[in-house]
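Only one chain is included here, represented as structure tokens and corresponding to the form predicted on its own.
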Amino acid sequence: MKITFPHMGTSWIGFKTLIEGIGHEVVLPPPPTKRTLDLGTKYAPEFACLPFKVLLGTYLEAIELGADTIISSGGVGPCRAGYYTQLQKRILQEQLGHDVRVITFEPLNRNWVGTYRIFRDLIRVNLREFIGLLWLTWQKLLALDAIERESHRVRPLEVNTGSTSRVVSKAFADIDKADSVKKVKDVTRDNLEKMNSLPQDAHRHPLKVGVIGEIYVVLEPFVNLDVVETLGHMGVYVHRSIFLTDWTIENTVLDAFRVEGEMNIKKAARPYLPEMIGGHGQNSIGETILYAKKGYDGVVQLAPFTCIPEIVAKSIIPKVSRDYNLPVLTLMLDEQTGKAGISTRLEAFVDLLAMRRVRLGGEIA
């Protein structure tokens, strides 16, 4: 098989080294660019939200390299991206033609059996060394994790614009060569010394923002344009909410045993919204109310055009704000947003966000 996937933040370097290394060829596409957007709002329905689009231009992207096999993930409850790969399998082969195949991965708990059959039919290795592919893929995905969240707190201190992101682009490129995890751990740590030893303004104060919304809209710097590079860039420490590897272990290793997660979360949300929504609805509202009690500056909101559940958060989130005495900006993605628009939107809310610091006598530098 020629299988692709889609781009979704760091985790293809992770999934490249798991499909290869059951025996099978990666077509992986490019990164996304305005070409994938283009192609995928091409053929998408109207009413499909960005993530949509993009993956679905990915995937005419990845079949114009050869591929014959798509891999994604589906999904269950009120959001519309658990029937998002049967759309976009639709339209792929009966309104494009293309012969593809299209293989879904449905959450574990739902479909054991399922994804006990999808796995049986693409191993082509022994189960000892899937069970040592499954753990140096994870230790690739918690490496990349962890880059990522060491660059969030150098980048605003950083004295040479741009130096944080050069250590981290390395570190991307070494942990996909690694093949032992061994050597997943030996570049991570070599890669994080070298971001800890840049050149570092120790007397900066950061402004603290949490970064919220649906998770790919989040974990994608194409599809949100690039933002928790550009908030590091204007000197804002920035934590993101949802990391792969976090996720993964609160809505797939616990959730595959009917354990709840994300506990702390849902339990903050729920005297303002107490029922699941789907997608990330719900967690968007506690997880603004925890930066709150952090102690944070403020929160920006990540979130595709048309997507409900957001949206239902977006409308409740104005109460949250004024109930906990903090600054929320949502930034609504769609295929009409531009780089400098937004831009120009968090340069005015990190402005805000520094008058009110001072206001209330703390320090910024």
The other form holds:
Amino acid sequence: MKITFPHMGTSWIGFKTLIEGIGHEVVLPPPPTKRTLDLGTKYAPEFACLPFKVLLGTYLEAIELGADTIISSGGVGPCRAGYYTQLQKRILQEQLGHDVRVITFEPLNRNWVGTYRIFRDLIRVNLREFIGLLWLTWQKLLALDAIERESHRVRPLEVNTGSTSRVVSKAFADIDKADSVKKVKDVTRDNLEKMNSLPQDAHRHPLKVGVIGEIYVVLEPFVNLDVVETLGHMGVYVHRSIFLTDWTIENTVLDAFRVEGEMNIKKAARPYLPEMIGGHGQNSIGETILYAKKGYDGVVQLAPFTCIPEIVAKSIIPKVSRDYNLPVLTLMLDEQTGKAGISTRLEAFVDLLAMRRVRLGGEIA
Amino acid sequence: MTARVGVPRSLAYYAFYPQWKTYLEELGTEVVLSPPTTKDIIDQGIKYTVTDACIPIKVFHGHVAALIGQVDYILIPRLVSIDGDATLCPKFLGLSDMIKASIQGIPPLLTPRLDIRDGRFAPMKAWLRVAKKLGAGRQKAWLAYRKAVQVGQYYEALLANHMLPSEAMLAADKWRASWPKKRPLSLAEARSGIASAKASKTPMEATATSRQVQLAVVGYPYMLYDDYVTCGLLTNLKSLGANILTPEMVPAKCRKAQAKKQPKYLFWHYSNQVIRATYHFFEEKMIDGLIHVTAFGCGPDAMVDKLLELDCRKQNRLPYLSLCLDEHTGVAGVMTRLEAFVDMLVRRKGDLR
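Moving from the form predicted on its own, what structure would you give for the form predicted in complex with its partner chain?
Now the full complex is given, and it begins with the chain already shown.
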């Protein structure tokens, strides 16, 4: 089988290892481009959210490259993401006539048997090797997140603009090439050291901004038009609220044992939104409050246009923002959004935050 | 002084108002309904909501604003799950929280959390807590609840018998007025005295008789039956010669029977109802065409709309019109599209004969 999967940030490095390891050919999902989005927009429903369109475009491009199987995740709602593959499958098969198999992983605790059947079908190695592979994949995902996290800290301090990003992309390539847990750990350590030894300006006190919102637009730089990196280059320390490994533990692993994750966030959100409304709606509110309590200077909310949970969050956030005196900028992203427009709005927001900090008696450089 | 409880005339109102009204009035409170949607109400709603919200949410905010100053409480139940296998749209789940965050100076809200997945009696418990807040005794509340449920079932039966919500609400009131008589009014009794229901045999039949097509108009009740938002869609279609079917006219049992045709249930109650009703129309070969009424930027409908489109294609390319409405929709534009669609259906029907 020639397998492809959604492109989400850097996670492809991990998934590639896993799928190749269990004995299949991987058709790497091409990083989304303008063409991906155009393809997706053409066949997706008009008001489907941006991730739906990008994923559909990605699948179409992967099919052009020869993929015959798509692996993706399901869900239980009420966010639409859980129904993506159902509809994408029908669009690909019925409307466009592609002969392609779509495999959906539903949440474990509701579907142990189904998940086991999928694995039995896919895996061409013995259990021991498979567990080893899972461990290697997990280590790679952890390493990728560690590199990104560190880059968010170093980037606003760097003396030569762009030097951090160069180390980051080298680190990703190294992790991709590593074929054992030991090598993954070695290259990660080396690259983290390299990043730390970059010329840095220790006198800066960068603004601290939290980035919240829907997981796909937060994790995929093409979709959020490099918000995190752009902010970094403006000299802002960015704390991204979502990392894939954290999210997996809090939601997939704990959920499999029917334990509710992210309790601190949900507890914080309760006075404003006591109901779990799907997606990351409740998280967006809870995280805004936690950022306020940790003394951040501002928050950027990222959401795809027509995203239902984030619209609810966006309606409530102004009140949170007033109550906690924390500026929040909401960016609704769709296929019409341009990078220049986003940069302008971010610049203005960062200027405001800087003035606000000085007015409150703080300093920046 | 009796407490006045306001009910916004939007969203769940179309499905549950008779039930809520019965309950609240039996508790001894006065129920105040917001006026029918007008331009003013929509403008107020737009003022209070974020731009990304869909038109029903904007309309709802407008209705809540219209109640300010006239009532002591506003009833906005948190409808989580009605049928057990799906929740409602996330905007329903966070509705009262959005209202609280966006509109200042509103009276206290009554927000019973109705989630049938918490157990069969969970909704009842939630309603009993409302009664406690309103200061009514437990026994009174329990009797009121029982009555409310009966009225609610009667109302649903009337809808399934092709009555419009506005007429069925009047009929439900009439039955309640003659309460000690346990037997529900027959359909003829329910209809008598309601002017619009008398005019034709069933209210949804075409008023123009020269040519007739069978048309299903599907969508969420709060879109379909809000005459201002849809620019009088149902009336206009009738005058164009269409006999109309809506999802509420399919008995709940028949809708449920269609569920097995869905490979995976949608996550939203009303979306499931729309899809299942449509499958029922397909199976019974009841319709010549399908109109899907949807709101600009409606999240669940992005999925439903495409599913319906693909399903119509499978039904021997059944004509399908997706009508997307927002606060800028004008009656002329909608009429032009409806005329063209009905003309096409009439011609196609002739060809098929």
